[in-house]
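Form predicted alone, single chain, as structure tokens, below.
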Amino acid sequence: MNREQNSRTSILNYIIALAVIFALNFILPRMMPGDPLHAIYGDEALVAMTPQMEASLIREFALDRSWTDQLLAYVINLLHCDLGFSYYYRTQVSSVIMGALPWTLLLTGLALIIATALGIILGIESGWQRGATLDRCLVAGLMFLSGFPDFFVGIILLLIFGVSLNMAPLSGAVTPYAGLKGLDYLLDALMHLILPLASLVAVQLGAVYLLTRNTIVTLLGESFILTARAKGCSDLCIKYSHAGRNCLLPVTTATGLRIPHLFTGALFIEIIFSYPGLGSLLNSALDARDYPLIQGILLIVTIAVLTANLLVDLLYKRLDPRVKYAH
């Protein structure tokens, strides 16, 4: 019952956070001085709009009615996944975002999985061989990489492997007008993904590695490790089945803190590599001052971060049953 109650509390907190975000998204433009349509779209957009389009938007958002009617229209639009109209792309914001969102989720999802898995393995091996050559090299190398921002690592990899060695594509997610299908299309997308993915993994890897290594070092003197040794368990079994399993708890907690940085880093990486995700889309929206599209992208990124943190919170409670006794 306690575990179910804790899960319900986490979900309730998630719903409250979403409600606050949606409320701010609704209230802030309407509290700005002047016409709400000018606050939402900006003066530049209204210059490019036809009177018919402006009248249609006023009707859609009920901007000529009371706040109650506007709130009702806002909620209905959200339920229909309607985030507004992008005057730059001349279509719905949700349609534009859905075209870019899968590429960002692919990039960030793979970066999170690879950095976490590789960081845990390297951290376990390094902590197990504390003070050895492998341990010293990994600590120095990964701490050095972690000191650079994502976009700087991306620029270096782009210059080395893309420009100088010509080993990877310079931009995009697939080769344009190539007409590739099936396995050829998949391999082409993978080649375009390598450099942006390597940039994110290189920076994210250090935090997971150091946390895992330090946890392993503190666990080596614990009684359950000594008991496993006394029972004749192999080093591989002790490293991964006993010590490694206990590393999952702090790593899972840290993952929730890394997710916002991962998303923001991916936005910059996508701009550098012209990767057609939300980062490139946000850059285009900022250049065009397409405020509804900017607002929609930030809203989607916020929801994605909140959802990921909720999943991490629920997963942690599954990994550590002691959490159910904490309240």
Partner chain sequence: MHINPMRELFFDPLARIGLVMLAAIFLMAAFAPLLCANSPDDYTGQIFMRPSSGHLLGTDSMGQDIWSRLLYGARTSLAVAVAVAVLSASLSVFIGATSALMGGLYETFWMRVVDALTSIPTIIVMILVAAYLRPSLMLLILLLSAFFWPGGARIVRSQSLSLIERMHISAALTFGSGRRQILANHILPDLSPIVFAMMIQDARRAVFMEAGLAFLGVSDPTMISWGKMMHQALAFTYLDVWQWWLLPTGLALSLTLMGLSFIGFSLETAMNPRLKGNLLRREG
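Based on the form predicted alone presented above, generate the structure block for the form predicted together with the partner chain.
Next comes a single chain, given without company.
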């Protein structure tokens, strides 16, 4: 299979995956017994709804017409970026999501960068001196850490630093009504960010570390390492420029594969620390049975995950010159 064909099939896969999510969003509420408006908006929402609102919603979703018309109305609404109306927050779903998205992106983005960088460095150092005390401690410690489920790592950090030691704020992203400006505001946001970020990094670190370490261990037996040694490269140069560079390929692929895990991990961590991102939003939407909001959030997360995976797929082919030269 050549390269073009390869990237074309991967794009096709993502389109199929996206279509499945869209289809589920469309079919599930309409499959429910009874009135589809009930299923789309939930029983709680209809209590607060006036007959006029109901009529306009039925018109908007084309619920009184055939299912092809309904599908058309659904697609047109999506193309307008209209994800529906959140009855719980009493505003457009898209604007509720836009309010929460930056916090999630901040959290996941920083966690991804820190966990990957730290994991690669620790992995290289410990693979380089495998069998030594440092290596054995790191392997055992990080294996132990990655055994914990995402949300329990967050809970432990919350209990130790938030509840027992009272060192960090328990919830939120900034102190409410403090009216902080400039640097104080940044510091305040950082204090709120540090525990969720630490838990997310702790959860992600183990996988990157173990992969890098194992790759280094197998790489160190290769002849190009011997060559580098023979021509008099320093240890640092061999470690990072020769072995480390070759680690980037598997690590990049694994990073791409971990992105869904990163997002779902962030959902849990945000709920634990009441961090005002998509996770907390999803939690309150699930509690309130605010179906349009649930659908909207899951749609955004899916699109984010699939886009990230696609980018990594394309990046991977750029990163590995061997793939290009082979054809």
